[in-house]
Structures are given as structure tokens and as C-alpha cells.
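Take a look at this single chain in C-alpha cells; it is the form predicted alone.
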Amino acid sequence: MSHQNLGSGSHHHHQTSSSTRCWRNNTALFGAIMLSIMRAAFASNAGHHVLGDASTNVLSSIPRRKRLTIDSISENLKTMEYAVRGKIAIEADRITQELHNQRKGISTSGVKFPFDHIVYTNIGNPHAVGQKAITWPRQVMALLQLPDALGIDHPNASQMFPEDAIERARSMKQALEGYGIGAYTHSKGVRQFRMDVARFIERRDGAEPGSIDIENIFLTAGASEAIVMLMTALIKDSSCGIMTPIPQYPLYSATLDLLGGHKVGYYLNEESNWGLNMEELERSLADAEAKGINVVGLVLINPGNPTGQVLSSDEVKDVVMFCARHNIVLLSDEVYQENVYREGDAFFSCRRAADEMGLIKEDAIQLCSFHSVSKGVHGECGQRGGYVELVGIDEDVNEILYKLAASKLCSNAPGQAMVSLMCNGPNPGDVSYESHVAEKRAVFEGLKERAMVMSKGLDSIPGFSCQPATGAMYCFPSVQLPHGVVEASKELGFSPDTLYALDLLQSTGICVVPASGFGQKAGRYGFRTTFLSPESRTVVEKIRDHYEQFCSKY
């Protein structure tokens, strides 16, 4: 045990006994005032008067006024928003029980809508509309909870499970140090699983083998977590900006506005594909120099969300030098890496671009890459799985980080352990191999297919305009709204876009994400949707439908 967590052990142990001692102390007090008000009832013959008055003079010392109340909460939790989960998806949520009463019988609304669910297209949550979870990792994670008398250990342990998930299993519980994954781990994560990330970065940018570091590796609550976490270290005060894409995925936003950090917006283009350009880089950053703002990151999301695009090598590779001429630490979200539906794309990691640049030998770039087990094919969105690898971060900023990470104590261990098995699956020869390779290539030639279905279909409706779906789980299409929807918009309080999406709500049972919720230029209005759902062609049917009667009713 270290000795952190024995400081923190012991730090337990006073605040259980102080508390005690002030529940002792305030169990003494509060019975010598009863004995006191009893004392006096009796003396006067008129108990319940004089019990009365006293509890009204104890409450009357009390404070009439709450401490946290929506005047006094932060202002910065108060100004973040997260459109994900936003406005429509709390109303589709209220939809959604009201459906169950009404199937129940005891639904008193007497609202009647014109379908019988939700179709939540509003986040990449690829379980909870119907994908499958990959065998192979599952049977390692049930053999991982299972105690080891009823798991790797049990008689008949290769009748229920494949002896490559008991032998992988019983490895990673070694990895544990025989805790299981009940106990806290190292607060960067188990030494074991940090190996298998470094090992799965290597390979897939033919790094040397060995060249990472695994004190560079932080396993985290899913990639949301070791964003923020690094967001935290570079907003130093208010007078620090990060540049973020236009659109972008809410939580950078939401989290600088908590932090109290200048969003500083680069535009991506939508006519050439959702395409990144050096000179409107150049142009932010000049903009958000201008004005006193001192620009520290920059996030790059490839593929992208919500826009679906794919990054070439050399897109890449002019964002790292941009970053590394600038003097600008780069956030480089991948986690949709797996996620590259179009022939002759590929994923090209930012690290791999700094190693062939020969920026990262000289320590001349500062990236941090994060990637999740909730995307790619695996889907693994409950299970909180995600890393950040370090590069060009000095040895004292990695102990700041560790201390922060060391402040939760640790990620959880089963996520922790679902990293480990999207890095390092079964090998070739291995019993559940073949199998395993077969799974994950169901589940992306499904989204490819939905992929092609949702973005060619959205954007063949008249008045829709939709970028092909290249990459990541997203469409994210520009809709034409009637002047009255503005104006109709402006009289309720929020943007066109959202009150389109409402509509398409209530009418469809269709639940997406409205575009001004990820930002974009003046003017323009649309939606993300996902396309993960096996309703995705009919999706597309009751949007074109919905859309025709919602610009008639405008």
C-alpha cells in the first residue's frame, strides 16, 4: 500500500472519530436542553406550552434562507451546456415514461402520440439500440467478476467458457496482484493494462517496439475523463483559450465553460467535406492573440463528431506542425480510430505523424491522444473504458497529472479491463479468433452500410444538404427552415434548430441532437443523428416526411 493511501486511510480513521465526537457532544447538548424544557413544563403545569415556545425559539435561531440555491450556484456550472443531452433528449426521456404508463394503464395525461417508442438517434450509445456485445471480451469480464472457485478455477470452467478467455482471464487477475476487480488499482491504472495500450499504439503506428513509455499512459473513466482532466492543467487562469472545431463535440465546450477558459472556434469546412484549412487556423489564432487570449491547446477530433469526416495523413501532419510551430499543446481525440468506412481512407494517428516528422525525438511537440472502448466496435459506452498517452509532457507536469488522477483514487478496474482487451484481443491460432475477427466485421460492415443509407438519404431530401458519412457514427446535415420558424423560435427562447428538433420529437418519437448545440455559422441550421439504430432507413423516411409538413405548418 502506499503511502498515500495509508495517509489516506488514516485520514478516514479522524474523520470517523471526530464525527463520532461530534455526535456525542451534540447528543449531550440536545439532551440538556430537552431535560431543561421538561424540567420547566412541569413547573409550570403547562407542558405543551412551554415545549412549544422552546422548539419556536430553536427555530427561530435557524436561517429562514437555503445556502445553495440557483442564485448561488456557480455561474460557470450554471452558463455550461451539453447539448447531447440537452432539451430534446430530457423531453424524449419524458415521452418515454409517459409511453410506459400508458402501457401500464396509469398514465393520467391523456396525450396520445403517434408511435410507441423512442428512437434515440441523439447519442453514439451503440447497446442501447440494439448492438451486440463482442463474446470473446464479455467472457473474459465474466470470468474476471466471477470468483476464481466459480470461474477460472471451476471443474468445468472449458465446458462453459474457451480455454484463450480462461487463460487470458487468469493472466489479467495476476495482473490485479490477486485483488480481482473489486480493488483499487495504481491511480494511472494496472501496470499490465498500460503495457497492452503501449503495445497497441506501436503497432498501429509502426512505433519501435518498447518506445513508449507506460508512465505516459493514464487509464481513465472513458476518454471524457482524461479530457477533462487534461483541460484542467491548461486552463490556468481566465485569460487561457483552446482552440476548438466548428462544429465540435459539446463537451470541450461545456468544460472550458466550467473552467472558466476562452473557447476559441476554427471552422471546418462543410463544402469540401467537413475539410481542415491551415489558413483559418492561422486566422483564430491571430483573433484570439488579438484580444489578449492566451491560446494553450488545441482539439482536434479525427473522425470527426459530429461531422463524419476522415482526416488525410497530411491534414494530420499540417495540424501537428501547426501545434508544434505555435507552441500549442494538441488534444487529439481518436476515439472513432476504428470508425473509416470509405475505400481508400484510413485512420493516421497524430502521434504517428509527430514520430515520422521527427518531432517527437527532438521534444518538439506536446500531444495528448485519447481513445475509449465506447466507439469503434465495440460500443462499450457503460463500461467507462478509455486512455490518454502523454507525449512531450515534462516528467513534473506528469506528477501534477498523477496527483490529480490519485485524487479519485482510480478509474474503475472493469474499464480499466476492457481497454486491456480492445488493445490486445485473442492472436491468430487462438481458439476464439476467427470467431472474434468475424464479430467485429459484422459490426462495421452494419455501420458502413447504415452510414451510406443515413447520409445519402438525408441528403436527397429537398431542402437538406448532407456531407457523406466517411467516418466516426454521425450525419450531421444542414436543413433550410422557414422564416416563420425563426421567428416562432426568437418568441420561445431558443434556436430554430432546436425547435425543428422538437417538433420531429413529438410528431416521430425521432430523438436528435440540434446543430446550434455543437456550433456552427451564422444562419445555418440542421441536426446530428446517429446512425447506429437498425431503424436507420426508416429514420430517414419519417425525417423526410415530418419535414414536409413541419415547413407547410411554418
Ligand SMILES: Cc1ncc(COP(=O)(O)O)c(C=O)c1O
Contents of the next structure:
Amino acid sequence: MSHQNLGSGSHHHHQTSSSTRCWRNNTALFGAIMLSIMRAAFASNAGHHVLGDASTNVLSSIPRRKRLTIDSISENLKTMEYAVRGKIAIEADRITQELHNQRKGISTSGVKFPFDHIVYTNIGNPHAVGQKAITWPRQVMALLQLPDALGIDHPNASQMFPEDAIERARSMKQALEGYGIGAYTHSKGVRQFRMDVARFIERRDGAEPGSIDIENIFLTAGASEAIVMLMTALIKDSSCGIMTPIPQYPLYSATLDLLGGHKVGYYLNEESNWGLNMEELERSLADAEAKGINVVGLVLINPGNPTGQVLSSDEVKDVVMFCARHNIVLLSDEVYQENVYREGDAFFSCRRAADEMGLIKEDAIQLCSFHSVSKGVHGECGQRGGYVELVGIDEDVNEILYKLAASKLCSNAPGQAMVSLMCNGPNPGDVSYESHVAEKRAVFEGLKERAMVMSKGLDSIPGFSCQPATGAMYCFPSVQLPHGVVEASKELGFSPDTLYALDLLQSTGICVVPASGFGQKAGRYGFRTTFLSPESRTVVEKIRDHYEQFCSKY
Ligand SMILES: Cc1ncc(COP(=O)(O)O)c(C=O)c1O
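Having seen the form predicted alone, please provide the structure of the form predicted in complex with this ligand.
Zooming out: every chain and molecule, the one shown earlier first.
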């Protein structure tokens, strides 16, 4: 309808006779069209409720096909697997809800479970299984969240908070450019917090103070965000692939699925406590290249997840040199760097290895190292704090990564603050120093003890074999499964260790992750469990008893 037709007054009246005729004709035509649309709609929507008002006409002409369906959704997203929150974890959540309903008396299922709660050992989430937050960082975080008048400037602040927490919060608030924690930050993260990271790495690796440029550090929402960022940049097209350990932390395989890159697996050697074998790295690379895959990156997870091993400095140097020689970007996942339990072992970073071999000075290595507040002794998974440090990455690539970070504005400021506090705790002489160190030590000792109890305990079960967990937060035993299980699982359409894990869950309430979710040699079966839960000792005994019953059932 033209603008003129909407007008009123003499111009409109002047046209009356011809336009009325035309309108009548149009009305008749319009009516006929609408009638036929309605008939058609009624026929195709037989059984649907048809409203009696005019809007029905429009509504009924709208197609009832969904644009977003399971068939139209991204194929990559659909095939992406993420075992840690897979079938078993979903069933565990369902049982938790059912137990809750039973306690409230609102369950009608009549199902009885031989346990009253689920022990979640499926995910490295320490606070979810009872670990308490370390006090001092939380005091500073609380002051960062509070308005100044109720926190750092409150007349009674020093009765509620230690002096060093107040001082630190004050300086962090200044670093947040005076806006505080509620404002967007620099897209790479708050400058002073990045400085805390830089000085932390220098101290850790014995690097020259001031040698790390904060422009090469990005603060991210957990290490996960940084990992996905780098992988997004690396996978240029579907010919690209990234070498990942088998078994591996499934974020890597999931992200490769999503980005449409190739998963180029290299096997860790279970017999030598999940050690690295350089021949295996060469084999994996050669096989991939023979298939026409453009291998652009290699993931190293040290200490290992799900395997819990800690690499020696020589092993780390070998991998770094391998990547330098083959011009491959090294993605070094070092989120468990504080979790090293065996006397004589020490965490040795890829950066340090590259530095000691002169590769950094020569600009002969491209390295991205990831760290997180989720693990170590803080275990602050929910704060979502992490970082990546880039070494030997071209400036124009850095700028593109900065653009990517900027497109998401910034990572969460509390997470950034937590990274700063992890990297720069209270100093010797500060009022909180002694208690802070003591709290961290207590958490560490607990982890260390449970690592031993659990890996030794699992290894002692006939039919099980478990390498010592010398690092990280996991045991990854192999479990011999009766032939009947293999047959039964085939019929059910899932892996034998999924069937085992499901039975374990339903019989004992213990939630583990089937080993197949991380990748393993054909014919090997097992699972991953964390040793975070204070119930770890009883967990082992329950697993032992259940395994006997499970085997006799099949
Ligand atoms: C090896 C490894 N890398 C990265 C992450 C991600 O940690 P976040 O994103 O919480 O920092 C995890 C979490 O479990 C992990 O095990």
C-alpha cells in the first residue's frame, strides 16, 4: 500500500470512484486467497487448535517446520564428545535428583538405592567434594567485591580483615583503574595482574626478572578459554591437525571436533607410568603427514590428566625439541604444575626447557603455556581464572588473538583477580603469610596422601592395574572385564567400560568416567577417578567389593 493511499482529505476523495472499485476487487481477491490459505493450513494442521481471530490467518501461514533441529544443527557440534560430563555423569545427576525427591517424600518411582548420596569422582572439582577455599585470597576477593565504604574504607575493616588483605585489595582496586571489579577490563586482562603472572613465571623458571613481556600474557576464563582460543587460531582449515596424547583430557578432542581439525593421537606408555616415547611421537607425526594432514600443533599435558604422571626435565626437553625441529606449535597444558607429590619429582615447564636449550633466544620455538586457578591447591574452579603465555608467537598473530579476546570484551574480572592472587600471594613477613602457607600445605598433604592411598588401593584389586599417581588429581586404572561384559555392551551400543561404570554407579553411588572417554589402546578397559574426595579410602573398598560382584554377574 502506497503512502498516498493512507492519506485522507480531498486528494483521497477525489480518487474515490476508481479506487473504491479497485479496493472492492482487491478485497474479493484477498478474501479468496485467505480462504484458500486457511483451507490449506487447516488441512496441513489437522488436529491443531485454530483460533477464531484475524491473527489466526497470519499464524496459520507460518511454517511449522523448525529451522533448528537435530538434523540441521552443526554436524561438528553434534558429533563432539565430552566424556567428563557424559552418560555416567548425567545418570549420576538423575540419581541425585531422585534421592532428593525420596528424602522429600515426593518420589513415586519406588526405586531403592543402596546408598544415600553420589560420590562425584568424575571431575577435578575440589570444592565440590568438600575442599575448603584458602582463606587469604577469599578475603581479598571479598574486599574487591564490597563497595569501598563497606570494605577497604570501613572504619572497622581491620577488625574483619587482616591488614595485608586490605592493602592488597586497595592496590588491586587501583589496578582496576579505580572502577573496581564491575567494569570491563583490558581485553588481555588487567595490566597489573598480568605483571603478577609474568613475575610468577620468572621466579618459577629462574628467568631473568623483567624478561617476560606482559603483552604475551592473556588472562582468560579458566585455562579452557585460552586453549580454545589458540586452537581456533591454529586450525586454519580441515587439512590441519593437532597431536594430542592418548589418553588425553577431552577438551582437546572436543575442540578439534568442533573446529573440524584432525585428531592426531600419540600414545603414552602405560608400562613406564604413562611416559613419553619419542619414537611414538615421530610415528604419529609421520603417519599423519602420510595421510596429508598438516600437523600444526602438539598438546602436552604435564602433570598428566587423566594419567597423573609427572615428566622429567629430560622428557620435557625432548618434546620441546621435537616441536622446534618440526616447526610445530607446542600447547603446553601446565594446569597441574603445583600437584607434584613424589619426593624427587619436580615440575619442569616447557618454557624453562626452551630457555635452557637456547630456543627462546634464537626465536626457534613457538610455545603457548596454560595455567589455571582451578587446580593446584586453590581448586577455585568456579572462579574461572586462567592464563596463557605466548613465547615466540609472531606479533601480528598476537594482535589477531587480541582481536578475538576483544570480541568477547574481556574475561571475568574476579577470575583475573584470582589468577593475580594465586601468582602473588602474601609475602614473608606479611601477617597472613604463615597461615597462608600452612593452609596450602595442608591441602597439598591431603592430596598427596589420597593419591597414594587410592592408586595403591586400586592397584591391589585383583584384575586391576594402576600406575602410581605422582601428580595431578587422578588415577587411571586398567580393569579386566569379563567377556560377557564386552558382549553385553555391544548389544547396548556403548563401550564395555561404560557398562562397568554404569553398574558401579547404580550399585555404589560412585561416579567415575569410563576410560574410553579419554582414549586408550584397543582392548584396554578402565576408568578415571579423582582422589579429591575425603571418602577416597572407602571408595577404593567399595570399588573392590563391587568388582567381585560385577564379574560374577557376567
Ligand atoms: C588438563 C586440563 N587442562 C585444562 C583444564 C581446564 O581447566 P580450567 O578451564 O578450569 O582452568 C582442565 C580441567 O580439568 C584440565 O584437566
